[in-house]
Each structure stands twice: as C-alpha cells, then as structure tokens.
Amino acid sequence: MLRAIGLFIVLLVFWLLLSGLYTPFLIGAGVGTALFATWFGRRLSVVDPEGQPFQLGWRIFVYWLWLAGEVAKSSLTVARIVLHPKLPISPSLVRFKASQSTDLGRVIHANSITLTPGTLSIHCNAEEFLVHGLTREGAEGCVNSAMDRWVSRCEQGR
C-alpha cells in the first residue's frame, strides 16, 4: 500500500508541475489521472520493489550525482578521442563478475555503464557482465571499479 500511495504523489506531482495552471478543475482532473493510474497499475501488478525502489533511499540520489560527474568526465575524453587527428581508438572487450547481489542493483550498474559515454553493458547477469569499451582502458575501467562499488553501497544500505 505504501508503494502505491508514493505512486499516487509522484503521478500526482508529475501531473501538477506538466500542467503550470492549478484551477481547481485541471487539480480535481490530475488527482483523478493519478488515481486511475494508481488503480490501474496495482492491477497490472507493476506497483512494485523494482518500480519503486523505496529501499535504496536517498543514497541512490548521493550516486545520481557522483554519477553525473562520471558522466561528464567521460564525455570529455571521449570528445578529446573523436577530435584527435589520429582517432585513437581500440575498441575492446571485458568480461567481470560485478559485486551486486540482486538482480535491481545489477540493472543500476548496467545503465551506470551504459550512460557512460565510451561504455556498454551488452550482457548482464549473475554470473558476469560484458562490456564493451571505445578504448582498451575505458572498458577495463569498469572491471573493479569504483561505479561498482558505488552501486553495492547503494544496493546494501552501506
């Protein structure tokens, strides 16, 4: 129930921030969406751990930002990569076993990776993650890291 309700503020607050005029028609019509959608989700049974993932908290904000930085270093040496005369590029191949333990904290490192300009997460499972790298040390980058770390910590509550 807690999880639906959270779905109804979120939807809620969605609705009221999209639409920028607040008469009481157009919040009676948002409460009215938000509620449908509420109702209409927990039929469907997607109101769930993995949709909202309450049990991260806010560190999974605290990882948004380091993240975002992550992000924005690698988009600068991608771009020194692209621009450089000579495209310095090897293209490679890495294959690790990650350290989350559910399948929702290996979902979260797989999008880290991939988000990551100059990286992609092609196969993720239990077992291992492949990665593909525009460079040999970009995709080695991600065996070990420090995003995995990040992702564990968030995952575990640590």
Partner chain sequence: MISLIDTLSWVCLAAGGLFAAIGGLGLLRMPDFFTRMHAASLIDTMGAGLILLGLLLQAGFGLVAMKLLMLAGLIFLSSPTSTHALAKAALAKGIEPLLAKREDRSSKP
Contents of the next structure:
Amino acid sequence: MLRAIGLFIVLLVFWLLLSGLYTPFLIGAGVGTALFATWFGRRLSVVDPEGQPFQLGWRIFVYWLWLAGEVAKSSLTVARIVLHPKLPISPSLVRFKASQSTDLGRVIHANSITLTPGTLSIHCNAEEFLVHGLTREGAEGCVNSAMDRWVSRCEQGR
Amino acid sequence: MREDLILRVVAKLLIPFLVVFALYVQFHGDFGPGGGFQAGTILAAAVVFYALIFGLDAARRQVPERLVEVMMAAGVLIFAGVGVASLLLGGQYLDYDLLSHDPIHGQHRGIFWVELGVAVTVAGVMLKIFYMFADRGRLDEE
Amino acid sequence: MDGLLNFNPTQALWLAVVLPALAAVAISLLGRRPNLREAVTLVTAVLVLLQVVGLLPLVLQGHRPTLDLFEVLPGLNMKFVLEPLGMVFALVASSLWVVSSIYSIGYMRGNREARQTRFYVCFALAIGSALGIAFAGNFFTLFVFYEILTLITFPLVTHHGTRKAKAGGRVYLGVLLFSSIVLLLPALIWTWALAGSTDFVVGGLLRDKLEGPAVLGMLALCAFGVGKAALMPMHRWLPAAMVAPTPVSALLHAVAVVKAGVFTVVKLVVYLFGFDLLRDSSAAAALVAAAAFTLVAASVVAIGADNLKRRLAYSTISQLAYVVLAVALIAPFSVIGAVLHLVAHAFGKITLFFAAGAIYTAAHKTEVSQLDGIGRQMPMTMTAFAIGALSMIGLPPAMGLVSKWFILQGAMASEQWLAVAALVISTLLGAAYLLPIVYRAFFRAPVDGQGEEAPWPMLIAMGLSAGATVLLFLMPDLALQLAKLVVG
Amino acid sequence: MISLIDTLSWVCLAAGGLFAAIGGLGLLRMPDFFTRMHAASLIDTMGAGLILLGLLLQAGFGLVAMKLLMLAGLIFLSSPTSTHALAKAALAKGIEPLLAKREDRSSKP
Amino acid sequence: MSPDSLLGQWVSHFSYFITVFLMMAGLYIVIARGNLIKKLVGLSIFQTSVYLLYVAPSKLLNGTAPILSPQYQQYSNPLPHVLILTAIVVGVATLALGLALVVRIREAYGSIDEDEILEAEEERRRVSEDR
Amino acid sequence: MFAVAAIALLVTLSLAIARAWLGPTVFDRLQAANSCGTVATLLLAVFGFLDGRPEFLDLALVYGLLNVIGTIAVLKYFRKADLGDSGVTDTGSEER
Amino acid sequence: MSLLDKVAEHLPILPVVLPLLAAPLTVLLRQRTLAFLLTMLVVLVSLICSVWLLVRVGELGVISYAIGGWPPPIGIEYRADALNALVMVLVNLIASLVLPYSQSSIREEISYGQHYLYYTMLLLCIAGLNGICMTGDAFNLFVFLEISSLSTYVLIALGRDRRALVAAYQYLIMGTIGATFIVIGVGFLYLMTGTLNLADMAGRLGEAADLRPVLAALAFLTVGVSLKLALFPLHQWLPNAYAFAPSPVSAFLAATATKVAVYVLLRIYFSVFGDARVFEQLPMRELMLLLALAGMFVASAVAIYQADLKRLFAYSSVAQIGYIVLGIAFATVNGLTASIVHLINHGVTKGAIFMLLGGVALRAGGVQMSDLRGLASRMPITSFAMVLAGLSLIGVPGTAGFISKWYLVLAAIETGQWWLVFAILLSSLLAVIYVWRFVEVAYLSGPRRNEQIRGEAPLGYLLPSLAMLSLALWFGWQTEWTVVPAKAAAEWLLSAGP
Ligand code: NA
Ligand code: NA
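We have the form predicted alone; now please give the form predicted together with the partner chain.
Time for the whole complex; same chain goes first.
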C-alpha cells in the first residue's frame, strides 16, 4: 500500500511537471489521472519493488552521474574506432557472474553495460551475464568492474 | 518474455507513466486538437506493452476483449453524440458554442468530449487490432 | 366491323400489341396442357386479326388512330400511329399468324419437337412486336420493337440447342444487333438531335434538316442498319438462321422478321426522309445500286444452293432487295409496288416454307436434289409450292406479278435503266432457281417408293396461304388502295 | 553570460550531431550485426545526450527543460532495453557474432 | 539572411529530397517485393513521405497548435496538426488492416509470398479443371 | 545552430536508412529502424526548437515510447510468430 | 419554425452522421437481427434525407452547411449541389436494396460471429461514401474516402473464399497508393491556395500565376482518383475484389464505390480546376478518351474470356467505367449527362447482376460458367432476370443502359466525332458477346436437368434483386429521375468552374 501511495505521488509530480498549467480543473484531472494510473498499475500487478524501486535510495543518482562519465569516455573510444581507417575492432564475448542479488540489480547492471558504448549485454540472469564487446579490452573490462560494485551498493540501498 | 528480467523490469517501470502520459495528452489536448488520438494510442500502447511482456492471456484478463469493443463503439458514440447534442440544441453539427452559456467554455467542453471520444475509440481500436493479431498468431502455432 | 370488341380505335391498337403478350403469359402457364396451350395460340391469333381488320375501315376513311403512351426523354416517346403502310404490315402479320399457328401445331407435333411451350411463347411475342413495329408512330417506337423482335426470335432460331443451332444463333444475333446498334441507333439519335423528335411525318421528318452528303450518310445508316432487310452485306443472318425449325423460318422470312425489315426501310424512306429530300440528293441512286446488286447476287447464290431452305433464304434476300429497290426509286408506282411486294412476298414465301417444312415432316428431305418425284407423293404440298414459286418469279396467277408490274412501271417511268435491267435479270434467275424444283417434283420419277402427305394442319395452312396468293392476284384492290394511301 | 550558455549549447548540439553521425557511419562500416549495435549505441547515448543537453541549455529552467529531461530519461531507459532485446533475439535466431581470434592482436592506436 | 535561416532553408530542401526519395523507395518496395509484409512496409514508407511533405518546414503549413502555450486564448489555425494526425491515423489503420489480412492470408495459404500464393491458386485451378 | 544538429541528424538518418536497405538480416534492419526511431525522436525535438514550437517535444515523447514498444513487438513477432505468448517457454535457443 | 424545417436545415449532415453513429451501436448491439434493423432504419432515413436534399437543391440551388458553425473557409463546409445530392441518393438507394438482401445472404456467406461486423462496416462505408459526396473540404474528402475504403477492404475480406483475402490485400495496396496520391495532390493545392475548401480553392486557383504546381496537383489527383474508380489500366484490383467478396458486398461496391469516385473526379475537374484549365491547357481530353476507349474494348474483350461469371461482370464494370469517363472527356452537357446517367444506370444494373449472382452461387455452388449448364430450367426467374440485366448492360432499348448510351452517342454526334459513335456502339457489341455467353450456358446448353442446381433462390435473395432489376428497367423508361437531375448536374458542373 505504501508503495502504491509512493507511486501515486510520483505520478502526480510527473503530471504536474508535464502540465505546467495549474488550474483547479487540470490539477483535479492530475489527481484523478494519478489515481487511475495507480489503480490500473495494481490491477496489472506492476506495482512492486521491481517496478517502483524506491528502495534504491539517493545513491542511484550519484551512480547515474558516474555512469554518464563512463558513457562519455567509452563513446570517445568507440567514435575513434569508427573513424579509424583500419577499424581496429576485436569483437569478443565474455561470460561472468555478477554480484547483484536481485533481478532489479541485475537489470540495472545489464542496462548500464548496454548503455555504455562498446559493450552490450545479451543475457543476464542470476547465474551468468553474457556480454559482447566491440574490443576485447572493453568486454573484459566488464568482469568484476567498478560498475558491478556500484550497482550492488545501490541495490542494497547503501 | 516475462523471465527476460530487463524487459520485465522496464515494463513495470514504464507502464504507470505511460498511462499518466496518455491522460496528460488527453487533458491538455483541448487547447488544440488531436490530443485524443495520441492519448488513445499511448493508452493502448501501455496495454500492448503489458501483453508483450506478460502475455496475451494476462492482458485479456485485465482488459477483456468485450471491454475493448465497447470502448470502440462508445468512443464513436461520444464523438458523434456531441455533434448530435449540438444539433438538438438548435445549432449546426459540432457547433460547440451551444454546449454552454459561454461560447468559449462551450467550445472547450465540446472539444473535450470529442477528444475523449476519440481517445476511447482509438485505444479500443488499437487494442482490438492487437488482440486480433496476437490471436491469429496463436492459432497459427497450433 | 368497327368496334368489334367495343373498343375505341386507340384501345384496339394497344390491345393488338398487348394481346399476344397476354397470350404468351397464358401459354407459358399452360405449358403442361398442349391442347389448351395451342387453343390459346389460335384464339389469340384470330382475335388479333379481328382487331386489326376492325381498324381497317378507319384507316381507309383517312383516320389515323393515335396512341401516345409515354415520354422517355423530351421528344422521345412511345407512340402508336396507325397509317396505311403500317396497316398493310399489320394485316399481313396478323393474318399470317393465324395461318402459321395452324401450321406450327401440325409441324411441332409431327416432328415431336422439344420445348414447344417456349416456342409458342416466343412466337406470340414475335407477332406482338411485329405489330408494335407496324403501329409505331415514330422512329423510336419502331426501333424499340425492332430490337425486341430481334431478341425474342433468338430463342426460336436456336430452338434445337445443338452446336450448329447455337452457331446459327450467334450469327443471327451478331448481324442483327451489329447493324441495329452500330448503324440504326446512331441514325435514331442523330435524327433526334436534328429534329428534337423522331415522329414519322408525312413528307419526311428530316426534309429541311439534312442536306448534302449527310443525306447519303443517314440513308446508309438506315438502309444497312436495318439488318432485317438483309441488304448485302447484312444478309448473312438469313441463311444462318436456317437451322431453326421450319415454322420459325416461315415466321422469319414471311411473317415478321424480314417483313419488319423492309417495312422499316419503306417507312423510314417515306416518313423520315420523304420523297422530296431523297429526290433532291443523289442518295437514292446509291441505294438503288446497292439493292440492285443484292438482288442479282442473291439470285445467283440461290441457283447454286442445293439445300432447299438455303435456296429459299437467298431467294428471300433477293426479294427483299426488290422492295428496297422499289422504294429507292421514289417513283409513286414503284412505291406502290414496294408495298404490294411486301404483301406478295409474305404470302408467297410463307407458302414455299410451309411446303419445305411439310416435305421435311413427311419425307425427311432437305435437299433439292432429293426431291425427284415428290410431287406425286405430296401433290397438295407441291401444288402450293408451285403457286408460291410463281408468285416469287412474278408469273400469273399469283400476286407477285402485280407487285413486280408496279415496280417495273416505276423504274421505267423514272428511267432508271439499271434497275430495270436488274429486275429483268433477277426475274429470269428466279425462274431458274425455283422452276426446276417444281419440275423435279412433278416430272421426275421418285427415287424411293411412296410417302404420304404432310399432317392436315400443315395442309390447311399451306392451302390458306397459297389461296391468298392467288386471291390477291385476282383481287388486289384492297392492298392497292392501302398502297396508294401510302403514296398519298 | 547568455552568450556563454549559448556557446555551450551550440557546442553540445554540434558535438551531439557529430556523435550521431559517427554512429550512423559506424552502422554502415561495422562488419556484423553485433558490432553495428555498438555503433548505434553512440547515437542513443552521446548523440541523444548531447543534443538534448544542448536543447536543455537553450530552454532554460522550466517545463520545456523538464520535458527534455523526460525525453532523455526515456531514451536512456528504452535504448539499452531494445538493444538488449535485439541482441538476445539475434543470438537466439542463430546469428553468430563475428569474434576476434585470440592470436589476432588488433593494432591498437 | 542569418546563417541559421539559410541553413534552415537548406534543411527544408534536404527534407524535400528525403521526401521524394522515401516516396520512390516506398513505391519501389510495394511494386518490386513479393513478400506481402514488405509491401506493406513499403506502403507505409510511401505514406510517411507524404507526412514529411506536409510537415517539412517549407512554410507549407504554418500556424501552431498551442498545446503548451497558455497565452493563446483564441485558437490559431489548427490545421497542420489535424491534417498530419489524421493522415497518420489513416495510415496506421491501413497498416493494421493490411497486417491483419496478411496474417489471415498466411493462415489460408501457409505463405506470405505473392508468387507462392499465385502459384497455389494456379495449382488449385488446375486440379479443379482436371476434375 | 539547431540546423547544424538537424543536418547531422538527417545525415545519420540517411545512413541508418542505408543500413536498413542493405540488411542483410532482419535484425540489422530492425536495428537500423530502431536507430531511425531514436533519430526521429531527436529530430522532432530539434525541429521544435528550430521552428519555435517546443510542443513538438510531446510528439517526440510519444514517438520514443512507441519506438521501443514497436521494436519489442516486431522482435517478438519474428521470434515466435506470436505476439501473445506469455513467454513461459521462452528460453531462446530451442526455436528456430 | 416547425420541426420539419429544422430537420431540413441539417439534411446535408444527417446521411453522414447517422450511419457513423449507428456503426458503433451495431457493435454494442452485436445481435444480428437488431444490427440489421438499426442499419435498415438508418439507411432508410438517409435515403429519405438525401432525396429530400436533392429536391431542396433543385429549389434552392447549392446548399452550404458549416460544420461546427464556423463559416467556410475556416471551418469545414458541407455543400450539397445538384450533382452530389444525386450521387448520394444513388448510394442510399442501393444500400437500402442491398440491405434486405444482405440479411438472408450473409447467413450463407459470412460466419455467424461476424454478422454484426458486416453491418458495422457497411454503415461505415455508407457514411464514408455519403461524406465524400457532401463534404466541401478537400482533406475531409480524403478522410471519408479512406473511411469508405478501409471498411470496404474489411467487407471484401469477409468473403468465404480464401482468395477474398488476397483480393482485399491487393485492393488495400492499390487503394492506399491512390489515396496517398490524392493527399499529395491536396497538399499541393493547399500549398498553392492556402485553403482546403474546394469552392474557395477553385476561386484562388483561378488567380494562380504559376501553372506547374497546379498541373502537378492535377496529375496526382487524377492518378489517385483513377485508381479508386478503376480506370483502365489502373483497374487491376477490381476484378478479384468483386469476384471474391460476399455477394451483397459485390453488389454494393459495384453499384456505388467506383461511382462515387467518378463523382470525385467530376468535382475535381469541373468545379475545382475548371474544365477550361483541365481540357484546354492539358491533353487531358485525349488522354481520357484513349484510356476510356482502351478500357471499353480491352476490358470487354477480357470479360468475354472469363470462366467465372463474377469476374466476367467485374471486367464488364471496368469497361462500363470507360463509358463514364468517355462522357467526361467530352466535357459537354450531353457528355456529362451521359456520364452521370450512366453512373446511376450502371450502378443499379450491376447491383442487380451481382445480387442475382449471389443467388446463383448459393444454389449452384458457384458461378463458374461450366457449372451452370441448364441454369434456366432450374432457376427460371433468376436466369431471366439476369438476361434482362444483361440487356441493360448492352444498352438495349427499354433498359436503363439504353438511356446512357443514348446520351453518350448524342454527345459524340453533336461534336461531330462519328468514329467515336461507332467505337462506342461497337464496344457495346462486345457486351452482347459476354452477356450472350451467359444466355447460351443458361438456356441453350444441357437439355437435361442439372441436379447440381437446387432450384430457385430463396425469396430473401430474389425479391431485393428483382427490385433492383426493376429499377434498372424503370430507369430505361422513366428518365425523369435520372436524366433530368443528371442534366441539371451536368449544367451545374459546366457552370461551376472558376
Ligand atoms: Na552499448
Ligand atoms: Na535505440
């Protein structure tokens, strides 16, 4: 229930940000909408810790900043490769076991890998991650990475 | 695809926002035409997204096909009904001015209902088409 | 005779056309009861004849009973007007319907033909539309009934349903529809465009509305457009239609179809163009030439034909050309001759076809070369045949002489020597293709034993038509009177 | 001050466009499906990110900025998701990734 | 003329070329491809090109639908939005219907290739004639 | 300056279309289409600024949302010829 | 103001709105009889409205109706004139005859669960067609065109034969290309004139200095509309669509869909661009003449060789469209009268033919020529009715087809084009041939009783078909309802240009 209320509030804020018009009618509509969306979400059973990861805490925002830096760095690398006349790639696959304990954590981890140019996650589950890298270095860099640690820390809400 | 965790988590995350976004477009559409269509599409997309990830049967349970059909029909009825209402009030077809004492307000009200009708219909039609497809594919497999 | 059934003249006009249609309905309903069905046919035929005859005095007195039915487009209406020429054709058609009904009963039963009900229905409708043509008060009405006649006779032509019958039917329909749709219809529409109406007018509807080569164009459209008049090259349908049962051939050749054709030509020349218009242009001469060519060419072909019906068919083509030629001469005498020849040919040719059918029914012979001595087996039939043949050639004591005499008079009067020559030559040719048959029949020894005469209804019919041919030779007054009225 | 923000924004826009174009080029140049996905990544991340940042700077603080942020959030959430789905599907359908041999030490710049 | 508007013009021309290119490409796919779905894709491209024609900033359509602008009290010309949106609706509906048909065709024929379908019909016709 | 970004995006779009054209596999095309979607989303945003019509952002959002759902739908269709599958048997490798 | 006066004011909109409103209701009702009754009611009311409207247009001239009370050219305007009111009467008339026929025929041809869908789509189609007629807005016209087209695709796909699916698909592709061309054309016009209101557009086009975009618009619109009206050689979608659709759908489409497209062409040519521009500055007349003649001859010739009667008559439709377009190419009062009259006459004739064929298909299990030997003895009424309808197709006097041909030939004679007179009439002889193929099969083949054919079609089939047929015959005699309004429409068109 608490989660539903949280969702409701988030959605209402979302509405208000979108709307920008604060007439009584539209605010009322916003409340109605948020209520409806929450109800609908519950009906579809998407209101749970996976869908509304409030447990992650503030650290996730810091992680995003860090991730942005990582993305920028690897973007430059990939751009250089694309522009290099010889196309110096060494595509590789690596398998490893990530340290996250929840599906949500694994998802954040996998998506972060994919978001970073030069690497992409193909499979991810409790047992194993399968990652494709544009270069061998990039791919191997995913094993026991700083990213892995970051996500695990966020996951535990620390 | 339910046990593809990435898709599952992303879907759970996105769906409520999709619904709000749909209704945002709907409610802000009366400052300009067209909101209803987008709203309907997005609303339908939310359900389609759900069905893609959690399966057609689950989607059908929560949003039954009969409801979808009623939505299609009801939307058109709302849309055309507004026009008829203006006819009954003695104006031209879709003459919103007559829907309220204040013409501007009347127009707002008229457009609002028309857009609502559009949204409901569009959502219904999109879902109907989706169900039809998904169903066909299923028959195909057997 | 006036008011025989206590109808006023316009109602009588209407009735004469509608009665056959009603009869057709009755016949189709009585399909399971042959006797009643045929009784209806006969009774209707007689009633229609009486209706028509009842109108005769009026026409002779100068009345022109008129019946305006309805308007399809402005100036384009369905309209009946009874004038002398139409009267002649109506009399011929309705009287021959009686005769040929009697004959048909004998023939159809004698040959155990299938689909007899359909036959009688179509037959009745054909007569109805022939009367419609006769009474047509304008080009449009004429055209409508002309087309109906084409369509309604199609099932008759293809009666047997064999491959050959279907092929014949295709040619029949092909030529007649081609000519009427591609040529006659434009003439009709053109007329309407020019005159704003299609009414037949004494002196010619188009008198002041056409000139120069357009007259020739319109005349060509009309003369060749009336495919039923069988002016070469529109004659192909006639021999093709020989696949039909003999009463049908009789109907086609004598009663309705070809008569409708030449009647139409005469009517168009008289009431659409008018003598003045044609006389002022060279168009008529061209038509004379075309008719003369058909006249001679068809006779030549007839000589070479061994199949009796085929020979008669070409004879018909030739005889029709007489009528067209006669009217194209535009001399008063020749036009009278044309009207008379219409009658003469009707009675003469129907007699010939009746005889041919009788021979087929009794002896199952179809070729001229098989007819040696048949006159001894079937004396009555062949006598009738001989009378018909004399009329065709133009020898006494048959009406053909009268009509040909008038035509020749007209040709000489207008100094159209080409026409005179054609008439003379074709008369000789006519003798050449008809007389040998009579000779064979009576003066050669029969090939195979003896046969017997045709069924009595056929004999009665033949007797009536042959008798009429002779009678009309002896007393041509009535026909002549009507013909003179046409010329005015 | 305004011109600084403008300059920054223009730099972002230009750089974003450049990254996007490089990504597009990579889409063409890369030898197989999986390597092409990495190139596409450039469009979705740096391309989209910088362009949206550039627009954000133009928009100033306000609702338009919020929307740009939402757009960015959407792209950053959806793009890895669909990339992942595509890659997984391709592998499942038997598209073999082109892999560098162990010995092949590509010349690193 | 400022460089931005010059560039803007260039962009508008460029998008015009893209429009024509898409149009041609779409039509080509519709005509040349045997795969029924590909044809539909081509058709959609063809239609989309038309939306581009309408939205291309060549001042073909001006005026704005003020979704976000509270300053509008009276309505500006709402035409462009309506037109494109309507065309999109129509396009989507067409595509959806087309795909639905393709799905059913696949059920009926076991193929979505035009040539194979024609062949199947030809085959059936032959069989029925032999009978 | 928006125009520069717009041009760059249009160039990207052309390149992506070229890839979609070249294929060779359906996944290449899908990838290209997905990139086209992203570029189109960005284009909408940029055009909005270029033309002074920031409400294009709403369109961009819609487009972006539909892009991802569309990609997943098409993918699912190609993999299973069935959009309605609940995914219980979806282990990936056994289908062909 | 009495109630009737009030209704009279809204006549232009009612035949569009009522079916549009009823379509969703049929979905909600779902039950087939209720859906039928609702549809029937709506169609009858629409018919009454459209006839009434036609009468009012005759009295008052062009009637303008502003949607939403916004005056044109800002708002969407509906405009009733002598031409479109007439076409709308045709649409609703045909619909009101096809509907009772549907009630019995879809029971045989469409699976039970889809019956309501049939009525929904039919209503949408009617709404679309009526909308095309009434709207005075170019883009609105496109929308209605697509509403009717999309519902048509569904209706065709409801056919039982799997080939119906392919036919619907092909039609969808071709139709959408056509529609897109139309949108492009409209876009050009909008670019040129800044308005979408057709009447307004006409006025502003008159002032247009640059001709090239105008001509481009004209070209796109011509191609687009020609696709929709199946002008040879853009007709490929038509034969299969007509052949494999359920019979009431074939009948309805054959009688209305292409006809309404013809109306659109007339509208674009004469009241938007103006005949002077279309026919004097461009070789449009020659082009249309050529295509019309090619259609008349080639399609008729192809029809002759069809083994399937529905396909035969579908090709015949392509040929008949040739006549209609030929009339347009004359661009004279009589030529246009011919087109408009033929639009009506051919509509009812083909409608009757396809309705009758539905009965034949039901009883004989198909309409393959080879299966129909001796049809006349088993289905005498149907066969005879087919013959009569065939005669109308040929243009025999006493049938509707005769009147159309009359005016067409008249137009040719008037303009002194005798070769065209003969061409028109020769091509109608080709119609004789294909009609006669039916006659020979039905009447002249197989004397034995054909046990494959299970007797006369049920009354539910027969009566509406005969009603339609009697219209085709009635219009051959009574031209007050066809020629008079058609002529008025033709005169209006020629005077309506900019
Ligand atoms: Na990546
Ligand atoms: Na992406």
